[in-house]
Each structure stands twice: as structure tokens, then as C-alpha cells.
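The chain below stands alone and is given as C-alpha cells, in the form predicted alone.
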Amino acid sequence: MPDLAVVHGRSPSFYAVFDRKEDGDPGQTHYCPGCGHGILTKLLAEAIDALGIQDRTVLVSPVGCSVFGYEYLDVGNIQAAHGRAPAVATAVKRSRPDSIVISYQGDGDLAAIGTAEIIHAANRGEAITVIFVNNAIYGMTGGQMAPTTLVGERSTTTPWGRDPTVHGYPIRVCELLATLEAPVHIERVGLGSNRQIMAAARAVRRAIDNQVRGLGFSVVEVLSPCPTIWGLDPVEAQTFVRDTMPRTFPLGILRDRTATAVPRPPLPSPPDPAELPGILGLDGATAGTTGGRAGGPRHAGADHRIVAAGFGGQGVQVLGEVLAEAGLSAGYHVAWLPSYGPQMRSGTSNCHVRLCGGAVDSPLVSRPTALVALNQPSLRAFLPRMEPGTLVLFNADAVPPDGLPRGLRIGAVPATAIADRLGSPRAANMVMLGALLEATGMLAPGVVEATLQRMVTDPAWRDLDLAALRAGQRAARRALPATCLHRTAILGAPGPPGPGPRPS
């Protein structure tokens, strides 16, 4: 009997025993009997073989049954969230240009939550491999409707079947993605027959080819099977795919430039890190101050949190910006969390700034060390969540005489009035700034008059804020009690001018 010869087998870029399974035989897939997910690894595991890219391959698979992916095929493997594996592959491809990125993406995922990530990924010509597991149906999480779900179809959440009166109609993605101009090769194929497979096998390797050759964009769809969901035996499951889903979502290229595209020029290599401060205007700005970055003696220890409110159109988010780029020429490590109403006026504006010696944990501020209210409704929507001992600065000629939190250190600074008779009161944000600087020291005034030489195009409103930051030093030193100047060592000193012009 002659000797035989094993002539097919698993491919290498499978592992040998599925070891990152959770339960189960460690020897199969999670996939059920008939799924097209398992015929399609295997392709995308021979494509990769054939190409010699194993160690190059990062797959990027997200919610849904594309998640096991990084248990079967050993290549590097990321999970991203819900719809983004585009974005994630881009960040991937981009940091990593050697690398072969292919995001592995099921409908409920691509064409639903992920509609924005896969079209703008696709017309900026990433140069990624999509490959798009089209089953109609949600199939990990209870068989809803899919975007792709047929006319007609039932599934959970369309017990009549699919009304595109009610539900709209089928989403063709390849469709959708050969209108821009970016993609180099998009295609759709099926698993509904070995004929129809041969071919997937082909469009897969094609794909993850252009990309090996630095082509750019490609898509491969793929209608699956999806036995379980459907209720059907696999040997049905697989009919319907070859017989009924291309009559809504047709077979073919539908865009083929493999034979003229160029390969993409490589991006713009990124700064060193230690070109980063003068890149950002900031080397002039810090020298003379820590020596260099946060983290100096002069700031060991230092955490200061404020929180800034008022309405729209006051300069909230302003004076929270010119805090945090002053403390960052300072020397601090910085942190600015806007937050604001769909209003351009009157609508709620508050932001979280922290001014930290070490690096800062979150940008969030709960434990507020100064609040700086803007007006009334500001203040009594923020004092419940201040502790004893915090610094409340607040836009008025006096504090409230009822309802406030014991043991704060509150003073009333007339912002408004003092920024309109300066010429504007719209300058207010600065004087209460100006007051917060004086109150606590945590920034020399000089280095924040030069963040606003730096920040402020507009020569008016340069001078009348600066003018407004000054009042409002002079303003706190003669309104506000003892208890509200609990001065520590000026930090700091003021730094040259530097680009980066803002309106005010």
C-alpha cells in the first residue's frame, strides 16, 4: 500500500488548540453547525498563510460573533467596541504602517452602529481590509433585525417580517462605499454553495493582497449563513444564501482599481515627543518657571480643583482655558473638561480644571477645591457638592444671606458691574479669574497675562482682558473677607508671548 500523504490540513495561523476558549472542548470553535463565521476564518487564515503575513496580521474584530475571532486565529488580535473597528484599524494601520490590519465585522455591527466609521474610513482610503460578514439578522444577541435583515424577513423585533414602510429597506453597503472615490477594490460574495466559496476565497486573499502591495481600501462582503437564528438546518441555511440573498444583494466587483492604483504614499512621520513643546508654543513659555515640565519641587504635592459655571455667553469655557493653558506654561500637569447646553446663549456652561504637580488621575472634578459661580442659578446648583474649606467666588455685589453649606469660604466679587464700567461685560470671566488668582495663589499673575497675550488676536480685547484680570486681583484684595485669602507661595512666573492665537 503506497504511503500517504497529508495534502490539507490546519492552517498555521490557526492555533493548535483554542486555549483562550473559556469553556468547551478546546479542540472546536465556538461557531454553530453550518455558520458561515467558520467557513470564512478558515479563508481569511489561508489568505494569510498564502501571503506570508502571519506575523504581520493584526485582526480587529468587535461585537458580535466576529468577537471570537482572537480565540482561533494567532496573529495579533484587538477587540474593539460596537461598530468601531474601522476607526480602531485606522489608529492601528497609522502607528503601524508595516503592519496588516484587517477589521472583521458582522452587519449588525458594521451597517448599523458602525455606518459612520465604515463610510468615512472608506473615503479617506485607509489602507485597510474590511471583510463584512453579512447574515441579515443580529445573530449573537437574540436575532433582531439587522440593517440588512431582506423585505419580508422575520426576526424578533419584526414578528410580520420586514414592512420597509415601517422598518425601511435592506442597507447595501457595497453600494453605499462605491459612490466615493477612495476604495480600491469592493466586492461582494457568498457562501451558499462551493462555487460561490472558491470564489470568497479568492476575494479575500485579493483583498488582504491590496494591502500587502500598499493599494489602500478594501472591502469584501460576504452574505453567511446563519443556521441557528434563521431556524433553518444548515444544508437550508446555506440555500437560501446561494439562492435568495443575492436577489437583494447581487454578486460581483463593484469597484476594481487594483490595476491602476499606485501604492498610497506614506503619512507624515510623527514629531519626536521631544519636540512637542516648542511644536505647541510652549518651551519659551515654561523656561524660568519648574525648569521644564510639571512634576518640579516648586509644584510637588499641588492639586487644585475648580470648577467654573455660569450661563452661556459668560466666557465660562474661556476662563477655563486660559486657566489651564496658564497653569501648563506654569509648569503643571493640566486637565480642562468642558461641559455645555446645545445653546449659544443663556443655556447651562460649566468645565473642570485641574492644575496637578504629578500627573492628573481624571479630568473630572468631584471634590472641588474653588468654584467660581457666574450666576445664582450656578451657585446654588454646585454649593450642595462643596466641602467645608472650599473657596466659592460668586458674581455679585454680596453673598446670598440664606441656604448656604456651612464652613465655606465664600465671597461675593461684583464681576459684571466692574467689566462694564471697564467697557465691557463681557470681560467679567476675567475679573472673577483675576479674583481666583489672588484668593489662591496657584498661578503668577504675569504667567497668566501671557497666556492671554498668547491666546487673544483681537488688541481691544486683549487690553480690556487683561485690564479685567487686574481689577479683579484689586477687586478680591479689598471685597473679600480674611478667610477667602488663604494665600499659598505664587507659583510661577510669566513666560514669552507664543503662537496659538484663540478668539476670546
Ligand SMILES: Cc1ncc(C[n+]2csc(CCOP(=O)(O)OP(=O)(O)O)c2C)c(N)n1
Contents of the next structure:
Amino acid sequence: MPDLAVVHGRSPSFYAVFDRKEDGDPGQTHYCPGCGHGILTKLLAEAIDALGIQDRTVLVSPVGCSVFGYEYLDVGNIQAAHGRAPAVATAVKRSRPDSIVISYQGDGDLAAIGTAEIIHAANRGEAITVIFVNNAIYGMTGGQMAPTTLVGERSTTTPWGRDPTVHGYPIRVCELLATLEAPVHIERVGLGSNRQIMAAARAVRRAIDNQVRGLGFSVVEVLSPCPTIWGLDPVEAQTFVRDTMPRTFPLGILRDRTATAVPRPPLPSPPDPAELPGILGLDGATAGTTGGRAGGPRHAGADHRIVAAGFGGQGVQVLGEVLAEAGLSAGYHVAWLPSYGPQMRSGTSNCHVRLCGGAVDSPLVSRPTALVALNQPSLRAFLPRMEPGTLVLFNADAVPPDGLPRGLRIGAVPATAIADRLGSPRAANMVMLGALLEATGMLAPGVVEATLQRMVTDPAWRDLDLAALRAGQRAARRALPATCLHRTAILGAPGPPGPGPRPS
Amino acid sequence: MERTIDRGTVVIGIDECKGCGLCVQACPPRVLRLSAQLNRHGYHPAEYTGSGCTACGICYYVCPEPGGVTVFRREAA
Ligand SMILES: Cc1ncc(C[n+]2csc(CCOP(=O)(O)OP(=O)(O)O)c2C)c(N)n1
Ligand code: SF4
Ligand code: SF4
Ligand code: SF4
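Could you present the same protein in the form predicted together with this ligand, rather than the form predicted alone shown above?
What follows is the whole complex; the chain from before opens it.
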């Protein structure tokens, strides 16, 4: 056909071969005969071709029948969790401002489980393009009611038809979004006739072009046939879109501020990951005090599981934070999990800290290797969890004489009294931290001191904390027998001798 | 005997067609039909009756399959 030229044919934005169904070269889509998703995907491809943006387009596919969008369009592809496509699109657009990001979503995806994401993305005016496929039903899962199901329409979950007094009225998403200030382009089109399809093609292209021009949020709702679930043949389904759906969902432009919208200034591009330690002030600390990478062989096999507990205001969280920060500097993998009572002061407060040689499997400590109890209620609350061999440091002059499980390595460190003598009872947490270091040897005191230098900005407090830390180390040597320091020996605590340490 | 030269012609991707019939119904001069044959997926694919295509492209736009329809236009002589 030498004198014939292709005017409409398979778009180069499609993969040459669709592998998904393995039905041979070049392959069909997985959509049912007459499905609107197929038509719309072609309109998208055509717009991408026309705008010349194939190499910078990122399509975010939803959960729903179009979940396999990435099998067809040869662009950047991400498949998002149900309803979350606008959040994913936001992330892509913000981190790669030159990309053209299209969030493609069904009505179950966008208007049911994803209601929050779409409203807030629109309200923020994210410079993305949303293609919203309204087929008034959950297609993929077999025809449950969607928020957009028409009044009276039957579905598997409205077998007698949607009754507004029971199921509410269909949600008009475009009208809802048009109450927001930020969107620049909101339009509803249909796939119900030749004329409607051509209008849809123009709307899709414009909504993407808006993004190419740097304008804000654009959304096109597309009334789309789902012959399979509707129980209609493809031509009947198309007619339903043309004649019936627009009575509930009127077609047209609901917002067009593209003429006056000012292109958004680009967000500063994110820093290179290599710069992050410097930005977070961790480079000096890490390089200066450890010389090792997290999880390096120095800590191989280490698994320190610490619970610190006390009244709110006793500094339990700061104790945990300093410990975790210092652990990080020393090359451990760490976790610090604060847990507060509802009160700011005088409530209970505890935190879990893990310093591990390898990846931390959970920030939660259910079997501590050490408990730091800043008051008696904390001791009583956590003792039942203590296993033989656990180190317990208790803020008091003496260990309570009764009720203690056997086989603990327990020592009384009068932290509040020591801190009070040094200048403030509020430094008791650092006394306890010093004692913990001395008893376990998990961190070199120098690392913790360097961490305090960095974290405590007030010089008076810094000096007090450092003094408290050192006093705590001395106190631990007094409180615990030599066998309990830096070792796993068992103190025969009050009561009959315990069963000894767990075999490891 | 001289036949009027059509402005266009259309090629159906037989194994991509799902026989939905949307193109048949949409074609203004009604020059498409569903074949009596089955394709390898078991659908009756669309086929061109052989004359009268205006290259309007409507069948391309209503077709849900990316490779279902290719429309050709005769270059102006
Ligand atoms: C978190 C989660 N909840 C539920 C599902 C099940 N699910 C899969 S598709 C779907 C509905 C899709 O409907 P719609 O967005 O209208 O798309 P359509 O299939 O009609 O194109 C649901 C509820 C899921 N995959 N993930
Ligand atoms: S179930 Fe409906 S929406 Fe899903 S592929 Fe089939 S026709 Fe399309
Ligand atoms: S291009 Fe137009 S005239 Fe030709 S077959 Fe398609 S719809 Fe019919
Ligand atoms: S519209 Fe496409 S899939 Fe449907 S019959 Fe025509 S060529 Fe086949």
C-alpha cells in the first residue's frame, strides 16, 4: 500500500509485546471485551505521544482492574497500594519535579478506600494529573457497590438496588474536589459515544499538558463502561454510559484555572543521601568515635535489650535517647522506643532501647537483658518479665528485701541522692546511665561522653550530666560485686539460689 | 469499469481483536462487520468489508485494544 499512510495505529508508547497473558506476539490486554479501561489507556498513550513525554512519564497504577497498567505503557511505572496512588504520585512528583506523573485510579480505589489521599493531594495542589475511571462499580472483585454506584443500581452488595436511605447517594467526586481552591482543572467526560470519546481524548491530553506546563492539580473523571459486571454487551454498556450515567454525573468542565494559574516554583531538590549524615550532624560523631560501620564485626552477635522506666520527668526518655545515640555512634544498629503515660509529669514513662550487632528485628523489648528502674513502682511493674541473669539497676539505697525473682543481677544505685549532691536530682538518669555502662561494658564511656557533649547544649547541664555519668560508674562498682561487672555472673539475690543463666 | 477510490482503509489486528463490536457499531459508513471466522482466542474478530472507508479514525478510538485497529489514509496524489 505505497500510497497509504497510517493515521491511527498502535502507539509507540505501548510496549511492542504484552507479555502478561503469554498469548503470543504482540498480545492482548487483560481487559474484558468493550472495557473502558482499554479505550482510556489508548487515549493516554496518544496524549503521551503527542506531548513527547514518554521518557519522563511515570504512571501510578492502582488496585483494581487497571492494576496491570504497567504491563502496557512503556513509561516509568509504579503500582500503588489500594487508594494510595495520589500519595505515591506526590512523592514521585516532589522528588523528580521534571517527571510527568499520572495517577490512574478506579472509583473504588479513588472514591472509597482512597478518599483521604485524593482530597488532600488535590487540596495541596500537587502538580500531578489524575485520571479517575468511574464505572460505578468494583470491577476487579466482582461487582460490589462503589461510592459511585447509581441509585437503584444492583451490585453484589446491593442486590435489590442501591437505596440512598441505606447506602447513601452516589458521590460526585469532581463536584467535591471543585470545592477546593487549589485544583486548576477538573473535568468529567465519558466513553459513551464517538463524540464523548473524542472529548475525553482532548480532556486527558489537556490535563497532562497542564502538568507539562508546570500548573497544578488536574483531574479528569471518565465515565467508563464495564460490560462484564453490568451484564450488558459492549454496545449496550456504551449506550448506558452515554444516556444514563450523565444524569447522575453531568459531563463538563467544573474548574478551569489554567489560564490564570501560575506555575509553581520548583521545590528544592532533595539532598544527596551521602550528605544526610552531615545535615543530621552525625558525620563527626560517627567518624570521630567509632571508626566502624553499623553492624560491623566489632559488635557481631551483640544484642543488648534495655528497658528504662520511671516517673515522667525523671529523664527516662533522655537516658534512652542518649544510649541509642551513643550506640549509633559506636556502630551498633539501634532502636529507641519511647512509651509515655497520658500525663506529662508524674505519670509512668518507659522506653525500650536495643543495641544490636545486626539488624534490629523489633524495637520492642519483651525479654530485657537490663532493666533500669528509677522508682519502686517501675521495679515492681517490670520484675515479672525479668529472666534469671538479667541486670537490674534500681534507684535506691538498698535492694528491696523481698519479692524478687531469683537469679537476677541486681544492684541498688542511689541515683537521685547522688545527683542531688552533684547539683540537681534531675541528673539521676545520667547516674543510672553511668551505672549501666559500668555494669555491662556495652559502650565505652568516652563514646557516651562525646554524645552528651553533642546533645546537651546548655553548658551547666552538660557538666552536671558528665559528672553524674562518672559518679554512676563509681556507684555501680560499689553496688555490684566485681563478678557482676561486665560479665554474666549471677548474683545470688535475696532468696534461695536461682537456677542459673539460660543456656545460650 | 472505474471504481471510486476510497480515502482510506483499515486493518484489523485479528489476534488482538476481542470481537466486542464497538467499531462495527461506530463506523459511520458502516463498512466494518464481525467475521464469521473465529480468531485463536475464540472471538469473532472485526473485518473490513473492503470498500468505503473514509479514514475517519473513529473505529480506532472506540476500540479498547491497542493493536485492534490500524487506519490508513490515502496520500493526496
Ligand atoms: C487494601 C486492599 N483492600 C481491598 C482490596 C480488594 N480490591 C481489589 S480491587 C478492589 C476494587 C477496585 O474497584 P475500582 O477501583 O472501581 O476498579 P475497577 O476494578 O472497577 O477498575 C478491591 C476492593 C485490595 N486489593 N487491597
Ligand atoms: S470487569 Fe469491568 S472494568 Fe474490569 S476489565 Fe472487565 S469490563 Fe473492564
Ligand atoms: S476509519 Fe472510519 S470509515 Fe474507516 S472503518 Fe474506521 S470508522 Fe469506518
Ligand atoms: S473495537 Fe476493536 S476489539 Fe472491538 S471488535 Fe472492533 S477491532 Fe475488535
